[in-house]
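In structure tokens, one chain follows: the form predicted on its own.
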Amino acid sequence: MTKQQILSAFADKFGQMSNDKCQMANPTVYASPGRINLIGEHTDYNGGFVFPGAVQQGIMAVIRPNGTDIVRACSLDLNDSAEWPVNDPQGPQSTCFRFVYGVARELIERGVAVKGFDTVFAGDVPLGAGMSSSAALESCFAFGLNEQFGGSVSKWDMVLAGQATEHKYIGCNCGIMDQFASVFGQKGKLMRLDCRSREFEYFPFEPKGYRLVLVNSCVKHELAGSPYNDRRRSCENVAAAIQALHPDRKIETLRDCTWEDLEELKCKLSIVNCQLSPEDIQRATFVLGEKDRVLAVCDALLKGDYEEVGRQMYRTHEGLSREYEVSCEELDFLNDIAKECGVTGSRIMGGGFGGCTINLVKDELYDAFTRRAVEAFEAKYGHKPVIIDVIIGDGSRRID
């Protein structure tokens, strides 16, 4: 959707400003992107490293203060609308509007004087594809409402407002990677983020002779329930158990744990007096391995060694499938197709339970791989996957 198209939709829905009390009559368009993550899944809430980048697909919203205390919102994609008072303690029921409601509440807590506004929003981030359409929506409104209502929150405050919205109003205890990538993204660059210290570094990413391509299985997933939260709880349980064995150390997350710690824990479970399950240990094993893989990819990128990047991607997929158990039959099938076609690297991208694989493909193999993936997947599952070429784009911004 273009800027003019969404402005036209806004005019059809809300017309011209008629409230004399409001002096901000011109609607403004904002955009925030979805994201890809080259490596580092389920490490953000464990204090580890991630390697995301913003993409060209995203959310676009028109926002205009309306001089009242009522929010009037319209989702063009869902053909749905909702209204609620800014200070409503409950808010709307529909999930897409709860994102808007939650961000506004979080900005108010951070000192932004959010009042009533009219908004129309739409996006082209494939839902359920693991590209974080929800973070794009949160970041778009965090950026736009901060500007429209004279706020002075930092970009990091916008990130944290989006994360808090997921935690408090959606019920998903996510980390900060998705919102970070959406707010801080830059065209042609990936970012290595230390999720504990929040230090980050931009890495130019324009690999010669390779392309990044997503294959969307079109299997929808929902992370707001127990599967995501259960895995996070497993990681927290293991970190707490290792802390009990080493009270002299400060162990906040699995980032602070070593392979030796995990092996010791396996031998001393009875001493720790905790109810760790085999799944808890298995999931912690994946996280420690992923921590190592992210750093290995960083080294490989500095050397321009994309073959090593690809090997680590395949190892991540195996860990996500067998240890963290967030894959599904369709994603494993696409990963196998990538191997058969000689793709350099392939893995699940995102939280799992459906969505996309991300693939590092040599230019000369691109046509054959994408054709084979579509044909073989349709023959087996009865519908075509969607091929999404990745172009690294900019983060949250106003569309002038």
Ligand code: GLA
Contents of the next structure:
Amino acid sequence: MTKQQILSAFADKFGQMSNDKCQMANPTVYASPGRINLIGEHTDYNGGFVFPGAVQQGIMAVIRPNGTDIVRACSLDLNDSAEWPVNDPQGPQSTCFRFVYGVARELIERGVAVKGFDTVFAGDVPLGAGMSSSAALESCFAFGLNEQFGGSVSKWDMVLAGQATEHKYIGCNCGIMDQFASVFGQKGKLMRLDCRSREFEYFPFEPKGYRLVLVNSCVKHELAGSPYNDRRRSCENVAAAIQALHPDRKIETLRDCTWEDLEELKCKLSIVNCQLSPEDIQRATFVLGEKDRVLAVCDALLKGDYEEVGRQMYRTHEGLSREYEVSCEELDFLNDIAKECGVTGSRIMGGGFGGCTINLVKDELYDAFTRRAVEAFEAKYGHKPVIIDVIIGDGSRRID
Ligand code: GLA
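Having gone through the form predicted on its own, I am curious about the other one (the form predicted together with this ligand); can you provide its structure?
Complete assembly follows, chain above in first position.
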């Protein structure tokens, strides 16, 4: 959808001017992207490292203050509309509007004087593909409402407002990666974020001779109220048990734990006063391994060693599938096809339970791999997966 198209949809819905009080206000268009993540899955809420980048697909929203205390919102993709008082304690029930409602509330908590506004929004991030369509929506409104209502919150506050929306209004206890990538993304660059200190650096990503391609299984993933929160709880319980063994140290997350700590915990499980299951330990094992893999990938990228990057991606897939148990049959099948075709690296991307694999593919293998993935998948599952070429794009912005 172009800027002109969404502006004309806004004019159809709300007219050129919505209210005498704001005759001077022109509707403004904002955009915020979905994301990919090269490596570092389920590490963000464990204080670890992630390696995301923004993509070209995203959410676009037209926003115009309407001089009242009512929000009037319309989702073009869902062909649905809702209205609610900005300070309504309940807010709308339909998920896509709850994101908008939640972000507005979170900005108000952070000191932005959000009042009523009219908005129309639409996007091209495939829903449930693990590309963070919801973070794109949250970040778009965090950025746009902050600007429209004269706020001066930082980009990090926008990220945190989006994350808090997931926690408080949607029920998904997600980490910080998706909102961070959507707000801070830069064209052509991946970002390595330390989720504990929130320090990050941009990594130009121009792998000569390779491409990143997503294969969307179109198995819908839905993180809210899902086993995602259970995984997070397991990690927190293991970190707490290790803290109990070491009262002299400060252990906030698994980031602060070593392989030795985990081994010690395994030996002392019967004497630690907690109810850890073998699954909890297995999940923590994945997280510690993933922490090491992100650092190995950073080293390999600095040396231009894409074969090593690819090996680590396969290991991550293995861990996500067997240890963390967030894969599904279709994603494992796509991973096997990638291996058979000689693809350099392939793995589940995002939270899991469906969605996409991310693949690092040599240029000369691209055609054969994508053809084979589509044909073999369709033959087995009766529907075609969708191939998405990754182009790393910019983060949240106003479209002038
Ligand atoms: C989802 C969450 C993120 C992150 C990933 C897994 O996308 O929103 O915070 O935990 O899963 O890496």
